[in-house]
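Presented below, as C-alpha cells, is a lone chain in the form predicted on its own.
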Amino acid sequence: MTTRAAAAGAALRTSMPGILLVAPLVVFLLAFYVIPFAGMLRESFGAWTGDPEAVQAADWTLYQYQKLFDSARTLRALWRTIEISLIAVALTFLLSYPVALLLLRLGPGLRSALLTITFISLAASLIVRNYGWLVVLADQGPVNNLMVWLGLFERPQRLVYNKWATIVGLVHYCMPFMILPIYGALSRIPRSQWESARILGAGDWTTLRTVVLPLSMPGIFGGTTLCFAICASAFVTPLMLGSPATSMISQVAAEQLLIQLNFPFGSAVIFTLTALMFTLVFAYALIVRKVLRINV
C-alpha cells in the first residue's frame, strides 16, 4: 500500500505543472460557460408568467420545448439557420482550400505577408465588415454598377437584406478560421507523399483527391466545425445583412430574452440550438471516422 501511495504521489507531482497550466482555463470555462449554461438549462424548464422573478425551480415543465416545436416561426428560423450555416461553410471551404494550397506553395516572404493579412482580418470589427458589405452590395454599389455595365441586368438588383447577403457576410468572416487549420494540416504532410504520388504517375488532380485531401482532413474537420458553430450562432451579420423574413434562430432567442423578457422560452431556444449543433458535429465526426476511415 505504501508503494502504491508513493507511486500515486510521484505521478501527482509529475503532472502538477500541467494541472496548474490548465487550471485557469478550467476555471474560466466553469465561471463563464458551464455555470451560466447550466442556469439557462434550468431556466428553460420554467413556466413563464410574464414576470421573470416568478420563475421557480419547482415549476419545472416541458412547456417551453413543446411551445418551441409547435411554433412554425421558430422551426422555420431553426431550419433556416442550419441551411444558411451549411451553405456558408461549404462556400467557405471551397474558397479557403485553394488559398491554403497557395500558402503552401509560396515563398517564405509572400507566405508571411499573406498570413499576416489573414491574421489582421481577424482584428477587423464585425460591424465594420458588415457595413462594408452594405456599401458594396447596395442598389447603387460597385457590384450592381458592374453588373449593369456588363449588361447582365438592365437595372440594379436588390442584393442586400436577404439570405444570400447574410451568407456572403458569414463567408467573409469565417474564411480565416477555415484557412488557418487547413494550412496547418497541409504543412504537416511530408513532401515525400506528394512526390511518391507523382512518381507513380498521378496527376495534380489525382494527387490532390487521393493523397492531399484525405491527409488534410483533420484541418478540414476543425475548420468546418468551427465555421459551422460561428455561422449557426451568428447574430450581428443576419441582423445587419438579412431581413425579418430571413431571421436566424439567434435573433428569435434575442427577441425573447431582450424584448419579450421571456427567459424560459429564450433559454429553451438556445439550448435546442446548442444540442442540435452538438448532434450534427457528432454525426459529422462519426461519418468522417467510420465511413471515410479518417482519424480526426
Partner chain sequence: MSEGRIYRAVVTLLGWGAVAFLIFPVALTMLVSFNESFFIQVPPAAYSLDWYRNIGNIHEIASATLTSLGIATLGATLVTLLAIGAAIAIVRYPLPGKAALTAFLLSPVAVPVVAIGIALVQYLIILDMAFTWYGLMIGHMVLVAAYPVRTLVASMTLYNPSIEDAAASLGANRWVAFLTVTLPQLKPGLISGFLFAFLISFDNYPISVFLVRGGLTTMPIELFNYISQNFDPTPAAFSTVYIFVVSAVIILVERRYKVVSLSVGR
Given for the second form:
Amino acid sequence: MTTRAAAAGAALRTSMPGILLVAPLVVFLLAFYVIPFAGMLRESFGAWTGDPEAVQAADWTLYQYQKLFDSARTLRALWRTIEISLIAVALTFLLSYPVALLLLRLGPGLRSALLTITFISLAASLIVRNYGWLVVLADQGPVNNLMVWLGLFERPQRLVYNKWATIVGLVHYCMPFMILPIYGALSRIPRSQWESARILGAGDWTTLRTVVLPLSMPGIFGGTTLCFAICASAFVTPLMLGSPATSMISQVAAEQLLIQLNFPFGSAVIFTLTALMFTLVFAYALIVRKVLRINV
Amino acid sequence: MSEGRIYRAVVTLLGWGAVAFLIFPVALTMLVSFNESFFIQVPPAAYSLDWYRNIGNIHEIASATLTSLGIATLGATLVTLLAIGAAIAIVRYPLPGKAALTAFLLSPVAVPVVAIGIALVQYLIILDMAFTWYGLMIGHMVLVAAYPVRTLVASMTLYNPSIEDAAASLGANRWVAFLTVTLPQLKPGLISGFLFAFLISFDNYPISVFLVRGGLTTMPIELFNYISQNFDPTPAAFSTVYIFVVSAVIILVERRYKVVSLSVGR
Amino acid sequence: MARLDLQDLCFSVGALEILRHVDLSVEDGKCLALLGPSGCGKSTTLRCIAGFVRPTGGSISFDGQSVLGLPPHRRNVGLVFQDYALFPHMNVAENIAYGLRRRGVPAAERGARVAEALALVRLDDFGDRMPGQLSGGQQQRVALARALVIRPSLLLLDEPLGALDRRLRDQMQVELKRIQREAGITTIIVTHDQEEALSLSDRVAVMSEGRITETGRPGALYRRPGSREVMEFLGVSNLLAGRVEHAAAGQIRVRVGPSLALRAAGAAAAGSAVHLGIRPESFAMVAAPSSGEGGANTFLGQVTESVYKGSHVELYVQGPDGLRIIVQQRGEALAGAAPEIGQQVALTIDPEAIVVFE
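Form predicted on its own done, so how does the form predicted in complex with its partner chain look?
Entire complex below, previous chain first.
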C-alpha cells in the first residue's frame, strides 16, 4: 500500500509543473463556463412557468422538458435545425472539396492568394457576410435581375427570409471551416500515394474515390463536424436571412430569455440542443471509426 | 488521356465556381456601397460616396466600435496569456487525463454560442457582474480561449524540443532558454491565436446580445440593429471599410508570420 | 578540456533499469566512442553527462570534481544533437554566438570567436544564412561550431553522422577527426554504427542492455573481441561451434564437424565446448588440393552465392559438415577471376586469426 501511495506521490510530483501551467485557464473556465453551465442545467429542472403569480412547485422536476416535448413549435424548430444543418453541411462539403483539390494543384503564388482569401472570409464579420446575401438576394438584386432577364421569373420574387436563404448563408459562412482542414489533410497525402494508384491502373476519378477520399477522411471529419456544430447552433444567420416561420432552435431559446424572460424553459431548450448536438457528433465519430475503419 | 483532361476541367470549374460563390456577396456589397440610390440596386444606376458619410448615423457606432475594440483587445490578450501555459503543459508535461483535459479546453467552440450567453447572463446576475463591460469581456473570453490554445499547441508540436536542451547545454538557464528560444518559436502560434481570438470576439453577436443593456453596446449589435431597421446601403459602406481593414491586417500578419499555414490542418 | 569519470552510474524508471552500474573513463583530450544497438542506454549515458537526466545512483566527475549538483547550463559541455537542434529563428552566426552571449563575452571578442569557429568548420562565408537554407552536412558543422565555440570541458556527439548520406558521412568522418584533433578536446561519440565508432575514436566502449560489455582500442577490439556478442556487433563474422580435442602451449585443436578440425591460437581445456570466431577477410583462397582433407587449417567448399562489393567480393561458401561460411576476398587477390557459383574452393585460415570463445 505504501509503495502505491509513494508511486502516486511520484506521479503527482512529475505532473506538478504541468498542472500549475494549465491551472489558470482551467480555473477561469471552471468559474465562467462550467459553473454557469451547471447552473443553467439546474435551472432547466426548475418548475417556474413564467407566471410570476404562480406558486413554485417541487425543487427538481422534468416540467420544462415535458413542456418542450409538448410544444409542437419547439419540436418543429428542433427538427428544422437538424434538417437545415445536414443540408448545409452536405452542400458545404460539395462546394469545398473541389476548392481543396484546386488548391493542391495551383502554383505557390495563386495558392497562397486563394488561401488568404479563404482566411479573410473566415475572419470577415458574419453580419457583414449575411448582409452581402441580403444584397445578392434583394428584390432588385442580381439574382432576381438575372432570373427576370432569362424569363424564368415574370417579376422579382422575394428570395430572402426563408429556409433556403438561411441555408445559403450558412454554407457561405461554413466554407472556410471546411476548405482549410480538407486542404490540410490532402496536402499531407504523399505524392507517391497518388502516383502508385495511377501506376496500378486507376484513372483520375478512381484514384479520387479509392485513395484520395479515404486518406483525406480526417480532414473531412474535422470539417463536417465543425460545420455541423456551427449550423446547429446558428443564431445570427437565421435571424437575418430566415423568418419567424423558419426559426432555428437557438432563436427559440433566445426568445424565451430575451422576450418571455422564461429562463428555465430557455435553459431546457438550449440544453436539449447541446445534448443532441454532442450525441450526433459522437455517433458520427463512432460510425466513421467503426464502419469506415478510419481513425479520426 | 481525355479522362485526365475531363477530370482537371471539372475540378477547375467546380473549384473556381465555389471560390466565386465565396467572393461574390462580399464583392457585391462593395459595389453597392458606392450606389447613389437609397434602395439596393444592382448594377447601380449612379455612384456616390454618400453612404460612407452616413456611417456616422448608425446609432452609437463610434462608441460601440470602441467598446468592441477594447473588449476584443484585452480579452484576446488575456486568453492568449492563459493559453501559453496551457499549451506548454499539454505538449510538454505529463498530465493526468490529458486527452480529456484538452477536449475540455477546446470544447467552448463546439457548444452552441447562444448557450454560453444564456448560461453566463444568469450566473453574472447572481454575481452582480451582469451588463458590465468586464462581464461582457468574460463572456467573449470563454468563447475564444480555445483558439490560442489550438494554434499554440499546433505551433509547439511542429517545433523541436531539443533546441531547448541545446540552449541549456550552451549555458542558458530555464528562463533565459524560454525567452530566447521557446518564445520566438511560439510567435506564429501566439500571433495567429491572438488574431483569431480578437476577430471572433470583435464580431460576436450571440453572446453580446445577452450581456449588454442600456449604454453598453457593441459594434455587431448596432450594425445588426441598423440592418434590421433600415434598407439603405449604409451597412454596405461600413462592411466595405471593415473588409478592407481586416484584409490589410491579415495580409500583413500573413507576410510576416504565415498564420494561414497554421490554420490549415487540425 | 577535462578527464571524465563515470563510476557505478545507474538510472532506472520505475522497475525498468536503463543504466546498470556503468563505469567509464575518458582521458583528457581523447575521443571515446560509445557503441551499442538502439535502446542499450548509450544516449541516456550521454544525457546524464550533459545533465538532462539525473542518475539514480553513481557519480559523474570532470577532472575529479563531481558535477552531479550542476544543472545543464553550468556544466560547460558542448553537445551536438542527433537532429542538430539549431535555433531556426537565428542565423548561423547568431546560433554560434548564443553560448558566448550566455557567458557574457563582450561583442568584439564574440565576433572574433564566431569567425574562428566558422573557419574551423570551413563555413567562413555562411554567417548570414538561416539554418533552413543549409544542407544536412552544413547544419551538422554549424552545430559542431556552436558546441565548440564555448570552449567546453567536454564535447558530446549524439549519433553525429546518422542523418547524413553515405558520401557525406565519409567526408564528415575525416572532418570530424581533424576538428577533434585540432581542438584537442575530450570527446564522447554515441553511435550505433560500428564503422563510425572504429574510425573516429581512440577507444571504443561497447554497451548492451545498460552495461558496458567491453572497452578497448578500435583495432584490438575488432581483431580480438572478448565475447561473441562484441564480435558479432563489430561487423560480419563467422561463428563455429566445436569441442577442444587437444590443447598444447598456446594452441588448441578444435573439432568443428566429423570431417573438419581447426587449429587456433588460444587456451582452453581439452574436451570443453568453445566457439570459434573468424572474420570473413581472414580466409585465404589457395589452389585446391586434388582430394580429401587439405593441408593444415584448410578445407574445401562450394560457392553458393557471390556478391560483388567493389573493393572486395563476398562469397557464401558451403563447407564440409553443413558449415556455411561468409568469405571476403579483395578484388586484386582474385586477379579478376572471381569464383563462380558452384565452383569448388579451398580456404585456409591462420590460427592466429581465429578468436576462441569459451
